[in-house]
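Just one chain follows, in the form predicted alone, and it is written as structure tokens.
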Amino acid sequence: MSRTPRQIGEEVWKTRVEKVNAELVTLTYGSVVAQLCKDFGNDYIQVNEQLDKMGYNIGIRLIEDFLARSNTSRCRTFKDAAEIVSKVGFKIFLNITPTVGNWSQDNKQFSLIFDENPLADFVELPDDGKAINELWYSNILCGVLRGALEMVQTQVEAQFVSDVLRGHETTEMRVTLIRILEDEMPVGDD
């Protein structure tokens, strides 16, 4: 009998992951975002881009750790990938399990709906009239997802469409499949 993604995530979280104090992660991430806001003069569009780039670089390295710990097989469909990301990936690294939903009719788009987001604990957005409309505080997660999936030949776009920090009822990330990448030989390697 094969294990469900939820069972895999729970098992890996309990037995194969070194635990780090969640408050330390939250406060460290908050310091990074605050410094980016300062460095870019509260140009939140630039801050979002930098968080995405940072996340992408993390994701392309994190996938190896994920594959080694989870021992999951290749996903056959984008729906399978969504379930693994939600129930195994987020569980292993953040101990959360966002809900997968809002699938498009062509099954190339879905949402991850976060009931909790440890990166946003203890956070208040700057009260400058701009941050509430422009800053996606947890945007690093979009980059992590893009980078990790690209390393397993799945190119996606990921972006937040709502965030409780902005006054919305939920925090929701929209993920869109761009294409499945083919294995390609580097130029000159015949």
Contents of the next structure:
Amino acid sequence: MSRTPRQIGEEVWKTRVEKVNAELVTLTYGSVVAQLCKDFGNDYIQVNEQLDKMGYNIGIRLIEDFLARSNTSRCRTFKDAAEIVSKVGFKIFLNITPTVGNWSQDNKQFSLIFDENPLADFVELPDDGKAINELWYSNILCGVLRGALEMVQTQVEAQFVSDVLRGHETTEMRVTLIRILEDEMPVGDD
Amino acid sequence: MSFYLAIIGTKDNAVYELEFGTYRQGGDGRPRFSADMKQLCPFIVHSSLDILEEMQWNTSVMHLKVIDKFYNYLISSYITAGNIKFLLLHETRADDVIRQFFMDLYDLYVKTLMSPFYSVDQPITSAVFDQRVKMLAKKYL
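Return the structure block for the form predicted in complex with its partner chain; the form predicted alone was the one displayed.
First the chain shown before, then all remaining chains and molecules of the complex.
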């Protein structure tokens, strides 16, 4: 009986996921980022924003797929949600399990530490001095998390704080809980 | 013993070049070309491109071994599937060793190509690539 998030993730990955060639994903994502950089004239701040927006659009749709495949029940705490995201979510879609760590005092912030990132295999950032300080290559993942969690009533902010492509030791994403969304009446409905 | 390596792109443009010396028999890896030779290296290597381009259609292997001679210097070459040419100027024959060197260099080149920010025929300026080529040179030559 699959209990722990890790076991659930493994089981779903083995049975209910169709596999695709990893290099295809890496090269496709690479060409998306490279094309965005060209289109925005190497304005890496804009590229980061666009990647985040794209990720958001993916996330709001991906959550349905995730819930259908994994059949997990509602998370009781933000901590549970973090475990599910890292052990089941990332496992199903990228076959990686980033480590959850660096919880803040009020349990509203945590870090996802990636020891491997299939999106960034073989990538070397351009040598123009700007990219290495401004571009978050895997920023789409931040958008995906933001979008997916928003659809389950959890408003978060996700940002990279370090990236091996930029020369740091690890690739780390900081996720902050903004608020739990209650169902709201649409404006002007009375 | 000194070597001069050049990687030439599909439009006969220079993609990468490196001078180094042998690490064997106590060599310290520094090239010892005379001042004249130093200037001539790129020219010699480029002049053998014509011969290479003629030969490439007659053979089905990638390693073209020695294709040209200049006084006592030999030029070996290797052509990749994407029509990128590796040319090595050297003094003594060492076909097998050079072939292995070229094959590992091809491996490195493909990894460089995999980066979305690198396009074919672009000069390779990465310090990491440079370092790895030097390590290969140390290993084989």
